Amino acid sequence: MTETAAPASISVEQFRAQARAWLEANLERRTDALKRTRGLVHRTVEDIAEQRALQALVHRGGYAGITWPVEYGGRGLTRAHELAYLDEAKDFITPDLGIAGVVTLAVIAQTALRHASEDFKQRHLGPILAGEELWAEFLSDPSAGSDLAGVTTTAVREGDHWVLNGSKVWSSGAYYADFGLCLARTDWDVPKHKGLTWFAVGTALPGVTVEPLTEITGDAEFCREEFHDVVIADSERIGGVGEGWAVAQSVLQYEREASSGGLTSVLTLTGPGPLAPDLVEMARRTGRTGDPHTRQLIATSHTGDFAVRALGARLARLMLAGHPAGPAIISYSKLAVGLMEPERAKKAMHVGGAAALAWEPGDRDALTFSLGYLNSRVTAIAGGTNEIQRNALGERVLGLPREPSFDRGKTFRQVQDAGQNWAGDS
């Protein structure tokens, strides 16, 4: 039950006014320092516990799940209402549940709303909105990344439950998540796309091991999971048995939208905005504001920033107008971000020079440039590589022929046998 009940009909402006008053009464305003450092600190379990409590507060106030159906704890309002709240909330300290929080709300919950049983939705969606359940994606096997349909993590049915064995990797935030949405193979004797099924796997279940992996930045956001005879109730299945590939398309769609920055977040774009403020500040700190090359780097970065936002705004408006959120929408946006982020990070390092590579303790501005460079390839890989996005656009939008496939028409067992016994002569 929320403190702010949703009337049968409330205008966007009325809702905005209510949200503004609630935010002023309940949340702290954000400082410039917090804006700069957000997302740069390793998320501890203790920190996430504090953010869960803040998420619960927002949920009680009626500002979590604004567009979700009322029967699952939401408000049942429109995207315009949600955008009004986000606009009002941008200057306040709102819940930051890290990457697992983004995955939970933007990917897992949306997939469940579309594909899960009524019982599943009733059990999980309310706790998700209240911050009681955080989820990770258990997608890639160590031997199946971009070829997601090649997973060999296996679930075998035994009466009213399943037994899961195998491993997953690159699961962001899994070390503090309560559940993982896991893609498993449930049939080896059909083509690989037809033998897949999704399950909710509790990270505290017997037989589940979650191991954080240290990254180039020194952080340990990614994790690897091992499953040894993990028992999962059939009620924790999402979608039909063997219908996992259809569910996977939803998972990937939502993930790619989230990793591209969220298309609807740029709907309020009215112009190019200030000239690359982070780069201008670094140029001032290093005394390079008069250097022609530095000025050109700042200008081209600013142009790229605006072009990506403008593309996102255009695609978002198409979605709100009813255009299907298929590859023409999501892949264009994700590819644009995946291409631009590495280039911008490289320009930022040139602007900062030595100040972006070595800095005094506590200098978060310089740290931002260094981490930005090290992380600049993330969007080009996570949620589907740039090459995958190009394939989707080429095949599904431009109508180009599909790439040759050696496993078409074969069962997954035959594909695996052929791969193990291939001698290179056929």
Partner chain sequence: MADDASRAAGRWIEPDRRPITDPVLGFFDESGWSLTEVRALAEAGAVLDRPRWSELGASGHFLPAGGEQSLARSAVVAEEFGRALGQGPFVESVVVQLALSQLGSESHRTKVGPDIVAGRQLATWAASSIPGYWGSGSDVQAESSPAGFVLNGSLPMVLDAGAVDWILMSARDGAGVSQFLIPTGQPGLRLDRLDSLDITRAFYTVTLTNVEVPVTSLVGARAVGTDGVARQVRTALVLATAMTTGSMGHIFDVALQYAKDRTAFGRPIGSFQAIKHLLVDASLKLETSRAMCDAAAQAVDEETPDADEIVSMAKAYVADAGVDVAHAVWQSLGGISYMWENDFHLFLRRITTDAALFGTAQWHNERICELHSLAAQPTGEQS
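Can you swap the form predicted on its own for the form predicted in complex with its partner chain?
The following holds one chain only.
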């Protein structure tokens, strides 16, 4: 699989030295400074093709899947080796496969490694590392978002294949993905958490349509899919039939870890850095750097940015130290960002005043600033809303009792009927 045959015993420092030499010889140095505020992220076909080629190059060099098992195309090395590579690679232009790239490596591949059949892993993991397979999550239905186990997209078994019908939404990057990891209902006549199963759905299969949705920013990053009698081989199933909820827990866990920046990478807390650069720049534009209220907004935003990272470092340390609630505490990071970003964005609009509301055509900085405002509730809603995180933290970390649930002891069909004919809890 790889050009560089790595002896299993290669030391981190040897590996680092090899990586440095390889990076110098093969990749370009990064020159642009990373901007904090999210801009438009819609990707072109040509751009993604270039990035896939770059991923293939990195894979051939032996620097994709550093910690993955050798039998699936990885290097079988430790996290320390991977961190050494990432540290060396940070000044180089590495493959950017966008949100689907992140999802593929951090969520899909990890879920497959844990739950998929040997045959499935052999078929998909190598191409994933080589940039040949990009994946999206086909998770929420239009009618089931936070209530994920309430999906109604249905797969019916017919011999050695399944027939899929339904619809998915909010699937980031699906418009350039090759597969979607799809949560489907395979039994309506058992309790709702018991009738779920996961499938790999090729986006090019007959009966699949993927349509980017135009967002409030004007961007088109997430998609809606329609499935019309899509035929899927049983070998593309991940996990047991009816065992989809357990797999879903892994998917959500990997998703949370990915969105919190990964455990080990946040352990070392770096300093606060420059004072909230986007806000200071805007305050300079509007001549408000001396305004006491503006200064308070700038300082509290800056402190909030640092506090989120300090919290991440603490949570990572607590997990490694054996916190009794385990990985569930990572939800604190998600909730912290989900609460902080909207507050920060509101402060930013105060700092900007009129300059953040109207600008000369072509003023990209002002546009980026306003997009930051529109994007500020992404984390509060996507990947498990603030409310879902609060339930998880309240119940799994603080040990608070669950709300009464009205879907226990009923089949999913009965749950759907009860919801549509709701008359209180009587």
